[in-house]
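This document starts with one chain, in the form predicted alone, laid out as structure tokens.
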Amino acid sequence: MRVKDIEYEQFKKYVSCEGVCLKIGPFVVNVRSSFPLVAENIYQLYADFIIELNSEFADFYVCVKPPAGLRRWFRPQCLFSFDGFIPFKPLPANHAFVFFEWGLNWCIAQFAHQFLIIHSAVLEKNGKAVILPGMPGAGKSTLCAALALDGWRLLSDEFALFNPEDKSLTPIPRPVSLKNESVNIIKQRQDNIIFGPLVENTHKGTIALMKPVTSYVDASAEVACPAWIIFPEYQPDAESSLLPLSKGEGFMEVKKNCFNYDVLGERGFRSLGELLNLAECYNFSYSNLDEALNIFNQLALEK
């Protein structure tokens, strides 16, 4: 059963009481919240995801709840908890849903050590996947959203989950997080894109999340083979430029974007080496999304 198969009022009741278990990529996430904003956004943006009611197992039990005391009335706030542990300071109550998204990112980065975890977008075309590591402001999510709307299968906007056992990338196609001017840039590219509401005044600016295409969610069990690691950088008025990197340079740059390289120790070193053996590395600068898409589509044809 999918989220959209449940009547909304019933879904909201489950979320506010015992929680609902969402199948998100390789993980089962039990999410509970008394904030209607959380239920509303999950119902809209996770509509195509498999849901389990009254499940006895989840990888992550998360909750977004108001803090205790008078503050909940005079200055409404929200807290994120994982298995009863509260890892972050409270945020304004209108950030409740994005707090769920950020908190789930933290859970995966902290505990999914069966994978080498890289902070990057991941997309696939013709059976080959591109990994797009990027620091904030590099244009990673904007490029990811544009590629996902142009026929590239979205595996993730946040994580490359590299499995060293079979040398594959595991999908986790959640909503794509866009911020500030990127929201309107992507909205203007197609008429049928579904976005959640704008969330203003976050520490990242104004945020909106783009619903993943149904077919990408349906393909969550289909792993992909890494073929390219491309480091994007948005540069105003720059011509698009794709420049190769050596394996050594690529290794060091990817390492900077790994969440658990040090945690994995020797296994992390071997896993990253195996990934670099499979993928070609490039630096990519761009200012025009259409030019960028042409370059990526040509790359997919040549591989």
The other form holds:
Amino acid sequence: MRVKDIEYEQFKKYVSCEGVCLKIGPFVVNVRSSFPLVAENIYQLYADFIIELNSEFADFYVCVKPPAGLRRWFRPQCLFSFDGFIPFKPLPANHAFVFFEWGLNWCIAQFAHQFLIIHSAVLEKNGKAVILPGMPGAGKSTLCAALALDGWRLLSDEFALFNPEDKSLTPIPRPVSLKNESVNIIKQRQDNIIFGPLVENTHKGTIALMKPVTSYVDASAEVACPAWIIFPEYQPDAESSLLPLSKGEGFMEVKKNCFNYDVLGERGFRSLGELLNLAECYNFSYSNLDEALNIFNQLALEK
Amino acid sequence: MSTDRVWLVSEYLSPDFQIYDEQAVVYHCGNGQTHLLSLFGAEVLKILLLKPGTIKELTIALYDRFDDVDKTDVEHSVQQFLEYCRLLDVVKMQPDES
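I would like to compare: after the form predicted alone, may I see the structure of the form predicted in complex with the partner chain?
Time for the whole complex; same chain goes first.
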């Protein structure tokens, strides 16, 4: 059963009481929240995800709830908890849904050590996947959203989950988080994109989440083979340029973007080595998305 | 630095070097540090992994592998590289038994 197969009122009731178990990529996530904002946004942006109503197990039990005391009513706030543990300071209540997203990111980065986890977008075309690692502000999510709208299958906007056992990338196609000017840039590219509401004044600026296309969610179990690691950098007025990067330097750059390289120790080193053996590395600077898409599509044809 | 002392790879160095076209990446299992090396450095370590050796022995072995290098500089380069790697605990000198 998918989220959209349940009546909204019923779904909201589940979320606010025992929580709902969502199948998100390789994980089952139990989400509970008394904030209607959380249920509304999940219902809209996770509409195509599988819901497991009677699941007895979840990888992550997360909850977004109001704090005790005055902050329930005066300048209301929300808290994120994981297995009853509260890892972060509270945020304004109107950030409840993005807090769920960020909190879930934290859970994955902290605990999914069966994978080498790289902070990056991942997309696939013709059976080959591109990993786009990038620090915040590099233009990673904007490029990722544009590629996903142009026929590249979205595996993730946030994580490359590299499985060293079978040398594949596991999809986790959640909503794409766009920030500030990127929201309108992507909105203007197609009419039928579904966005959640704008969330203003977050520590990342104004945020809107873009719903992933149904077919990408349906393909969540289809792993992909890494072919390219491309470090994007948005540079105003720059001509698009894709320049090869040596694998040694690529290794060191990817390492900087790994969440759990140090946790995995020697296994992380070997895993990253395996990944670099499979993928070519490039630096990519761009300012024009259409030019960028042409370059990526050309690359997909060549490999 | 004496050129007669025998050098060997630290027991902390992961034997799974990642060697790419002109570079190598090595991992120190003790302190978790990762180092990017030139191919020259990777060759020195590969030779040492096969058999500990003196700077002179390493220099001779390297002559065969790098035809186009200025051979007068090789010994000095090996010395510098080993000293650098010793500070990183990637290589060490065999204890002097005399």
